[in-house]
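Take a look at this single chain in C-alpha cells; it is the form predicted alone.
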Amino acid sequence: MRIGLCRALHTFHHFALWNSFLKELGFEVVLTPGTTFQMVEEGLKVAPSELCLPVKVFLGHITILQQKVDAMLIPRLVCRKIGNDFYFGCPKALALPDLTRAVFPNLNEIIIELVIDDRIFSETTALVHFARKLKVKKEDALAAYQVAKRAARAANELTRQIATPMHMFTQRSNKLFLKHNHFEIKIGLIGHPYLLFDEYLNGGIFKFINSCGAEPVVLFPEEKQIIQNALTKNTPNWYYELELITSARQLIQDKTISGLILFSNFACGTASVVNELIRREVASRRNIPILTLLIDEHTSETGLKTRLEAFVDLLKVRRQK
C-alpha cells in the first residue's frame, strides 16, 4: 500500500518519525516533491481565501498527491504536553483533516487521520490507533513505534547540528544551508520550518542574505531548553510557537547576532502575538534591529530582496559606528 505525505506544515517537524513508522510496518511512503508554482496555483484555486498561505500550499500538495497513493496521512495535532502544561497546535492546521475532506470530498475514503492529543492519550497510543485503521496488529505497531522514535531522535539531533531539517527529505539540500562563519554580520532568522526551509516559499532568503555579505543563523532548541522556556512568563500555550520563542531568546543572548528577521505569513493568527512578544523581549533585553517579513501569495522575490538588502545595509552601518 502506498501512503502519501505532503511536504508541508507539520511534515517539516515530524517526517522522520512518520516515515520510519510507516516503512517499518511495510508501507511505501510517497512524499510530495518540494513546493512548485503549480502547487501554489492549485492550492489557491481550491482553498477558501481567508486561509493562510501554508495551508493553501498544503492543499496544493494534496492535488499532486491524490493520484499517486492508496491512502493519505493527514495530521491533527491538537495538544502536546511539555513539562507540566499542555500546548496546542496551530488553530488552522488543527482542522486539516476536516478541511481536506471538505475541499476534496472524493478523497474521504483514503484520508486517515493521525490525531495527537496528549490530554487524552500518548503519542504511542495515537500511532497505534492510526496503524489499527490500516489493519496493523497492535504489537507490530508498538514495535514499529520504538524504531521510529529512535529514527526521529537521531534526525532531530542532526537538525540541530546542521541547522536545517531538510536532510530528512534530501541530502542535496544540506549544502544550501551550511553556515559561513567568515561573515561579520550574522542575522538570526525566526520562522516556522515549513516557511523558512520551503525553497519556493522562502524566496531564496538564505542565499540572498549570503549574497549581501551576511550569515543567516537558525537555531533548533533542544527539548530541555524548550521546557525551561515553557516555565517562564509571557509564553503562550502554542506548541510550535514555543519553539520559535525559545529560539528567539537564545538568539537575543548571542552577542554575535546583529539583527533578527521574523519570517512569517500574512493571516497567521499566532504570528501576530508571537512576533509582538519577541519584539518586546528584544526591546527590554537588547537593542538590535528587527525586520518583519510577512509573505503571502502576492509576495514578489524582488520586493523581498529589496527589503533584505536594506536591512543588511542598516546592520553594516550600525557595525561601523
Given for the second form:
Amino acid sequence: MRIGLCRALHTFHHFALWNSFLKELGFEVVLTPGTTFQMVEEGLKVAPSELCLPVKVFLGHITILQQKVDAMLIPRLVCRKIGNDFYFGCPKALALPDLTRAVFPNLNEIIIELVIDDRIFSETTALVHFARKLKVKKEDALAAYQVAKRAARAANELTRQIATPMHMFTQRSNKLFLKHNHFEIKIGLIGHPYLLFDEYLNGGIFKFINSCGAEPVVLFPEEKQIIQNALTKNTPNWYYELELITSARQLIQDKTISGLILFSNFACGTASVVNELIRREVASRRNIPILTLLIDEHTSETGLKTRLEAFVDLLKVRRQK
Amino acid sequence: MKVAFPYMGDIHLVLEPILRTLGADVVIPPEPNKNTVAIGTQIAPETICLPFKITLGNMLNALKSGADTLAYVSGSWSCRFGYYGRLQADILRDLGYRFRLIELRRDRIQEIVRTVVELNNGSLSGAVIKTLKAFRLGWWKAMTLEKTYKALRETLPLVKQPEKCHRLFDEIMKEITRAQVIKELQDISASIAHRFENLPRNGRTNVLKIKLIGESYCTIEPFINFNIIKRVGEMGGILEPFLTGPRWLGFHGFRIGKNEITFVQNMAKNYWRYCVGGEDANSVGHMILACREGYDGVIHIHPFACMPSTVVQPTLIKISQEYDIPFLSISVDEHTSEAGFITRLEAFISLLERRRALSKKSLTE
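The structure above corresponds to the form predicted alone; please provide the structure of the form predicted together with its partner chain.
Below, the chain from earlier opens the complete complex, with every other chain and molecule after it.
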C-alpha cells in the first residue's frame, strides 16, 4: 500500500517521525518532489484567493499526489502541550483535512487524518489511532512508534547541527546553505521551515544573501529552550510560532548578528502578530535593524534581491560607524 | 474604576447596566467611524484583520475619554481574536497610556471574581446578590433588544416609508437605553409588535429570506458591514443574521444558549469536524440549516485575510453547490467602498428575485 506525504507544511517538521513510522509498518511512502511552478499554478487554480501561499502550495502538491497513492496522510495539528500550557496550530493547520476534502471531493476515501491533540491524547495514541485506520494492530503500531521516535530524535539533532531540515528528505541539499565564506556580516533569518527551506518558495534567498556579501544564520531552538520561552508571559498561543519567537530571542542575544530578516508570506495570519511581537522585543532589547520580507505567488526574484542588497548595504554602513 | 470595552453592535446596551449594577463606572467609546479606522490602521500591525484595527482605534478613544481599565473577551485559541487583548494593550502602553487590562478568559475567573468582590468593598455575599441582579437586568435588556431587531427585520420590507420604520426603531432603542428596571423593559417588550404593526404597508407579499453568516464582528457591527441588514430590508428581503450582539454575549460570554451551539455544530459535522474559531462551525451549521429551512440565499461576510473564514470558504461553496442555493461571499477591509459593496448586494438580490420568479413559473406551468 502506498501512502502519500506532501513535501509542504508540517512535513518539514515531522517527516522523520512519520516516514519511519510508516516504513516500519511496511507501507511504501510516496513523497512529492520539491515544489515546482506547475504545482503552485495548480494550487492557485483550486484554492480560494485569500488563502496563504503555503496552503495553496500544499493543495498543489495534492494534485500531483492523487494519482500516485492509495492513501494520503494529512495532519490535523490541533494542539501540543508545552510545559503546563496548550499551544494550538493556526486555523489552517487545524482545518487542513476539512479544507482538502472541500477542495477535492473525489479524494474523500483516501484522505486519512492524523489528529494531534494533546488535550485528549498523546502523540503515541494519535499515531496508533492513525495506524488503526490502516488496519494495523495496536502492538505493531506501538513498536513502530518506538523506532520512529528514535529516528525523529536523530533527525532533530542533525537539524540543529547543520541548520536545515532538508537532510530529512535528501542528503545532498545541505551544501547549498553551508557555504561559510566567513563574511563579516551575519544576518539572522527567522521563518517557518516550510517557507524558508522550500527551494522554490524561498526564491533563492540564501544564495542572494551570500552574493550580497553576508552570511545567513538560521537557528533551531532546542525543546528545553522552547519550554522555557513558553513560560514567559508574552508568548502567542500558537505552537510553531513559539519556535520562531525562541529562535528570534536567541538570535538577538548573539552579539555577532548584525541584522534580522523576518521571512513570511502575505496573508499569513500568525505572522502579523508574531512579527509585531518580535519587532517590539528587538526594538526594546537590542538596537538591531530588521527587514520584513513578505512573499506571495507574484514575488519576483529581482524585487527580492534589490531589497536584500539595500538591507546589506545598510548593515555595512552601520558597521563602519 | 472606569471600565471600557470594545464597541460592537449594541452590546454596550447590555453590558453597561450589568457593569454599573456591579459597581463599576463605564466609559462607552464613541461609535466607530472613518476616523476610528484611520487611527487604528495607523498604529496596528499592517496585515492584521480589520476588526482588530477598528477595536484598537475604539479603545484609544475610550482611553482618551478617561477609561482606566480595559476589558476584553479573550482566550488561548488558534484564531487571532484570542490575542487581541494582549497585543492591543501592548500597543497602547507603548503610546504612553496607563491602564489595567482585564482578560475575560476561563483560566482567569478567580481574578474576575476578585475584582467584583473588590468593587463591593470586599463583601462576598453583597457581590453575589449584585451579580444576580445585574445579570437579570442584562438578560431582560438582551431579550428586549432581540425582539426589536426581529420586528425591524420582518417589518422593513413590508412598510411604505422605510424612514418611519427606522425612526421607530431608534425611538425604541432610546427607550431601552433609558430603562433602569425590569418592569419598564417588560412594558417595552410587550408593545413592540403592536407599534411596528401600526406602520402603513406597501402591499408586498413576496419577501425574500436570506441568511447572514460569517465572522462575528462583521455580522454584528453595522459600521463595518454598511448596515447590511437595514439595506437588504429596504431592498425587499429579510436578512436573518445567525448572530446578534446580545446573542453573542449569551453564546460566548456566559454560554447560556449552549444547546443551540451544539445543535448547529453537530449539523456541521459532516463538513467541518473541528471548530477553529471565528464562528466557522456555526457558519457552516447555520448555512445547512438555512438550506433546509428553504431560505432563498446566503451571504457570508468576513474581514479580509480572516484566518478561519478563508479556510471555511471552500466548504461553504461546496454546500452551496450541493444544496443548490445562491451564495455571496464578501470580504471587507479598510479600503472597501460602500458603493461597491451595495452594488454587489443589489446584484445578488436581483438574482434571488429572478430565481424566485422562475421557480414560481415552473410550479404553475
